[in-house]
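Only one chain comes next, encoded as structure tokens, the form predicted alone.
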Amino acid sequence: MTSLQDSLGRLDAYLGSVRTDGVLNLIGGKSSEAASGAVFQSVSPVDGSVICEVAKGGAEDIDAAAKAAKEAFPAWRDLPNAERRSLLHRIADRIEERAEEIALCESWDTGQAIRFMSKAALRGAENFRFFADRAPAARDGQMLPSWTLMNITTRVPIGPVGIITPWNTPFMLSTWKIAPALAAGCTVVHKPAELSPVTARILADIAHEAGLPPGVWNVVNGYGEDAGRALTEHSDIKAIAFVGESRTGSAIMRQGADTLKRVHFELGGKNPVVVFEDADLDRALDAAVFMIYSLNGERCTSSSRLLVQSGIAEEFTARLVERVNAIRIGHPLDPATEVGPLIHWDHLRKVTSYFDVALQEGATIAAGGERIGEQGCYVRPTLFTGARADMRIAQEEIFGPVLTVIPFDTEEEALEIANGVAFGLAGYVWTNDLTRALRFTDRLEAGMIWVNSENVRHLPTPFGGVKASGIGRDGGDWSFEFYMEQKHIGFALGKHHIPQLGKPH
């Protein structure tokens, strides 16, 4: 196993040019500073050190990128499917070749533990391979004959699209959005999260090294109120795919209204894991701990509410406290680390503010509930017990390694609590009663539900939420439904009757 010192040494080598040159925008296949000359700093949450300077793009940069994407669109749209498939596979090959570099840079940039980021880089390659193989059939449609017409459908790429990605697992989530857009035949303007810009540029460089034509994939760094808003309002951008907070999704929808933007939103979650008395409690405990404390709790599908049936609540919670207190917190490049620092000091303040909220509302902090040290953004994995469903800690997305336990007596009560939030992204149900699982999942308000399992992603399946958790679905053919337009063509079969107007009698 690679040691922390070995990882730090290789990280320094990988970041050498980044620290010297900074992270520039990529427009029309060329690196460029922001038109204004403005920059901002990317800072590691590990120790507060400056990683590099980043071009701070604005409306002028977005306009140049959108025009480059528009100019490149016809040739990319019309590229033979076999060539598109081959190119996307070459991108996947190069991601795998640079997987260690991507993982180390991402861990340093975000604070995520290397044990998870190494897999995230490889999942990014898998995303490209999956959609590469689907690209040749992206335009396939149906034949729907009638008595008078042979009706056929096909799909065509919508045009240049804007993709705005978040700071948690940014590399993998960027591939999740960009790979299907390219496979569909769209060109892209990508605005990465300002808190984690490094691997987004590495990914775009990989694509161009693999032979992607200039202008097909453009990257503009910057803040949401500047670059992000300009992207959502630009008339040449036909759709916006966004992953992030629900409030930001609402703002993007308003900003894109004048240009009738198609939108796909993957937003927040306050996801329940519901544990019934008849469940396999050992496996349920493993899954509950993993789905809230892995990735520092900074994941939209985290199971941040534990609903546990009263008859097993005391024993299950006691075992849970023991597990939470044993989670290994440390440097994200240390292979032993399970939880690293949160992304930024502002986010650290947000997460830790809920410790006071919990106490004020009458809950108990059964584990954690404190910051660690002063240098980085470290916080102890935290567990709230004695909570009610109406408390803020049970209603609001904290987006950190914080779990709230709520007991319930009956299936009906569990369902009421589970559905009693603004969100509806994911749900996890633990029971060995098949009929109960069928009843419960049918009425649970969530876009994705796993029974007797943690979140196990299968790429052909739809990914997305309901209520304040989003609009639309990713994955498989659902991605193409967003990035492509349906087209119907009807061919007359013979001389069917056509009504005649204005003909002399």
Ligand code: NAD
Given for the second form:
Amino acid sequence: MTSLQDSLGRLDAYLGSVRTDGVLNLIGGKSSEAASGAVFQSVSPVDGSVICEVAKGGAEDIDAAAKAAKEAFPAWRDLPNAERRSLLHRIADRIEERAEEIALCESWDTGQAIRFMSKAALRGAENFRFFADRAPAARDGQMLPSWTLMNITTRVPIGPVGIITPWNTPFMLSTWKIAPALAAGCTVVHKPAELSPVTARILADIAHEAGLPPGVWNVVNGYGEDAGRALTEHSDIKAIAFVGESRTGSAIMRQGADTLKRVHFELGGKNPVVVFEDADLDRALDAAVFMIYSLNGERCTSSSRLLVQSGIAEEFTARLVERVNAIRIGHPLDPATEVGPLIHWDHLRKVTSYFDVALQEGATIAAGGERIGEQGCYVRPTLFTGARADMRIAQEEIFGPVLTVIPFDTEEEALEIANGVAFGLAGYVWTNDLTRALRFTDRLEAGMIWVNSENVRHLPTPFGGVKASGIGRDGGDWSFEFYMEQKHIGFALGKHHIPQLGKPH
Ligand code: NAD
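Okay, that one was the form predicted alone. Can I see the form predicted in complex with this ligand too?
Expanding to the full complex; the earlier chain stays at the top.
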């Protein structure tokens, strides 16, 4: 790994053109300013310095992008599968070639530590390869013969789709949503998060350099209530794939109602990690710490509630405090850094406000609980103990490096606490009792559960949440189910009886 000084020098070179030209929209293969001429600034959470200006797109830009996506759709839909597959692989090749640039820009724009962001770029390439290889079979269907008909099914791409992404790991998440859409044969209008616009534009540029036809992938930057809303309301956009907060998901559902949008939501979480007395406690500790304090805790699948069985609670918590206090906080481009600055000052205010909430509710701040410095959005990794399941710190998504510890006595109690929140994205269970693991996971309300493991993503498995954590699944063939329409065609096998109306007896 290169040193912080090296990385800063390279970042400077990579950001050269972004600084001078700004981040423009990309519509119909052409870079453009917002129709209104408006811009906003992207600012680094490290020190508040301006990274670049960004086109502030609105309804007019969304309309132009949706029209470009509609025009490009028939040719992209009808592209031979082998060509689609190799084009998507070419995009993956170029992501790998520019992985360092992507990682450095992403760290600087979001505050996420480089040790995690360098992998995010490669994960993005992997997403493209995975769906590239599945593209040729995307339209495959079934044969469901009856006595009279040969029934077949096939899948066709739904049309131009809108993709709206958040700021926490913007590059990886954009590839996660856009790669399957393209592989399915859809064209795309992407609205990246306003707080982290830089790598979305690099990604779209990579795709065009790899030979993607103009209009297939359009990018409109701007604010959620403005460009985002217009995208969800546009009649040429057939579906919205959204990753973000649960309440934004509700708003999008309302906004898309008039045009009957199909929606796919990957939303918030308040995920439990449940540690039973019989678990491998060393591994459970490693996993619990990793799942909440990596990626600054700005991670939808973070294990933000630790449910620990009473008999081991005291010792486990003491070990946890030691580990949390030892986490290395620092500049996100420093390879030694484990936790960097939060994305933005508004988010810093939100996260730190929970320190007061915890104390008011009668919990204890066992580690952290304070901002670091005055300049950047740094906060000390924090641990709340003495919490009850009904407290706000145990119910609400804080989305920072903040863990709430709740002790429990019995399996039933653990299940009640685990399920007693609005969310249901992920769950982590630590026990060496196989029967209990089977029983517990069966009743745990979550879209994804790992037993004796941290979150280890395997792309063919379904990714998504229940309750307020989402609608729909990504991964494997599930992504294609969203981006494609099922079609049934029945061929008569002979001369079966057709009811004869209006015919004289
Ligand atoms: P957010 O909902 O504030 O914003 C996400 C995106 O939605 C942004 O691009 C924003 O501009 C846009 N947006 C906002 N209002 C809109 C509107 N009315 N219409 C259309 N678009 C609108 O979320 P965020 O703060 O950027 O991201 C953090 C959230 O994302 C957390 O809740 C986190 O759990 C969630 N998340 C979920 C997953 C998952 O897979 N379940 C993954 C990552 C993040």
